[in-house]
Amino acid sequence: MAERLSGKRIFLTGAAQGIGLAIAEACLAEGARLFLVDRDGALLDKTVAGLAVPRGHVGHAAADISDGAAIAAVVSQAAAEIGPINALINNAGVNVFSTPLEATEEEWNRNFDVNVKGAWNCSKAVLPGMIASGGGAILNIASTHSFTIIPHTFPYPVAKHALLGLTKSLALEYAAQGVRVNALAPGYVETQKAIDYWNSFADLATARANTMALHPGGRIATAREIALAAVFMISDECPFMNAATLVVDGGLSQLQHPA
């Protein structure tokens, strides 16, 4: 059976752990070449060392996606190492939860610098090459926060709503040049971020159980389940999917929870 991502040269951000690492593993298993980026260089080095892949299939670099010049340089490095980038997965993100009047200017800026500006910096860096070569695919990892509002999570959903706006805008702008831009919206996923959230409560076990109980199936997603959806969306199996958002949240966003 042919590898689903053969010929894909993917630039993946936030790749050192969690959903990003799961996406990297799933894409490599389907024959892709990857260039992995993360702000935590030491963790990224450790992650890459643990990946069992053919020589030449993975490059990596530490970079802050909010720094446009740095990302432009890293994209050039990626093209030299794995070949011209024809797929981008904007996975890097940061949780910033507060309330409107308590959120600081620093939190507001950090939220948008990573969750929106970072995705744009990466997209801007790879788009010229994609257009010149006749097309490509960009996948933005959004969230159910992109179309719902949960109290006390400000300003995170503001940025995630904006990420869908970026997705649609770029998709329509460059569709005629063969570039598809879509978004994937996970709900709760069992990653270190979720564990850190549960640890913020006095009773971790109860906090975790409450999260599970929110979902129709009584559980949350694994990182691999999100990664498998990402493989589909970045592959050539959905060539007419553009400006779309695929929701992978176990039905959570369809429930009407009491206030």
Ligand SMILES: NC(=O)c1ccc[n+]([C@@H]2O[C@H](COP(=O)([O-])OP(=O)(O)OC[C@H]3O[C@@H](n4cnc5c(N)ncnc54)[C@H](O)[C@@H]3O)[C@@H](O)[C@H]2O)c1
Contents of the next structure:
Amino acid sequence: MAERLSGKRIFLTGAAQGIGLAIAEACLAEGARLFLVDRDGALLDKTVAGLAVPRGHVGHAAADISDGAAIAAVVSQAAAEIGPINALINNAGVNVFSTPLEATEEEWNRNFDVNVKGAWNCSKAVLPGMIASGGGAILNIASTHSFTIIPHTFPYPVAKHALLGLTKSLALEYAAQGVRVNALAPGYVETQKAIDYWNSFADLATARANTMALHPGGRIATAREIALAAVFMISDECPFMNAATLVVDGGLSQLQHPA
Ligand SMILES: NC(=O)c1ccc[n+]([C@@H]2O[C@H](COP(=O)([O-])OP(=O)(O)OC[C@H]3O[C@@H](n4cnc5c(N)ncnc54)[C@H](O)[C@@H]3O)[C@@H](O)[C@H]2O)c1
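Return the form predicted in complex with the named molecule of this protein as a structure block, the form predicted alone having already been given.
Full assembly next; the chain just shown is listed first.
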């Protein structure tokens, strides 16, 4: 059977662990060439060393997506190494959880610098080459926080809502040039970020069990389950999907909890 991502040259952020690592593994298994970026260079080196690369090619570099100049340089390096980038997956993100009255200006800025400006920086760096070569696909990893609000997680959902705005803006601006821009919205996913969140409660086991119980199926997603949806969205299997958000949350966002 043909590999589903053969010919794709993917720039993927936040690839050192979690959902990003699962996406990298799934894309490699489908024959893509990858360039992986993470601000944690030591962890990224270790992760790349452990990747099975049966076909394709994996390049990587440490960079902070909130630094536009650094990202422009790394995108040039990526194109030189794996060929012109025709797919971008904006996965890197940070949890910044507080309340509207307690959040500091530093938290507000960090949240927007990474979760929104980071995706814009990468898109801006990749789009000229993508347009020049006839098009491509951009996928933004959003969240159910992109359309629902969980109290005490401010200002993270404000940024994740904005990420859908960025998705739609880019999608409409560049559709005629063959670029598709979509968002994938996971619910809870078992990653280090989720573990850090549970650790912020006094009793990790109870916090974890409470999260599981929120879900109609009684469990949260694995990173691979999110990665499989990302492969579909970045592939040529959905050529008319544009400005869309695919929700992969096990039904969480449709559940009305009793008052
Ligand atoms: N885990 C969940 O439950 C969940 C749910 C919905 C959405 N998401 C989203 O999925 C994405 C990945 O989340 P995850 O759970 O795998 O997180 P994670 O913390 O496990 O991994 C995120 C990676 O991004 C990197 N990163 C963070 N800021 C960066 C920056 N400024 N520049 C470059 N790299 C940076 C980190 O070093 C880390 O390796 C995020 O956008 C997150 O908001 C996660």
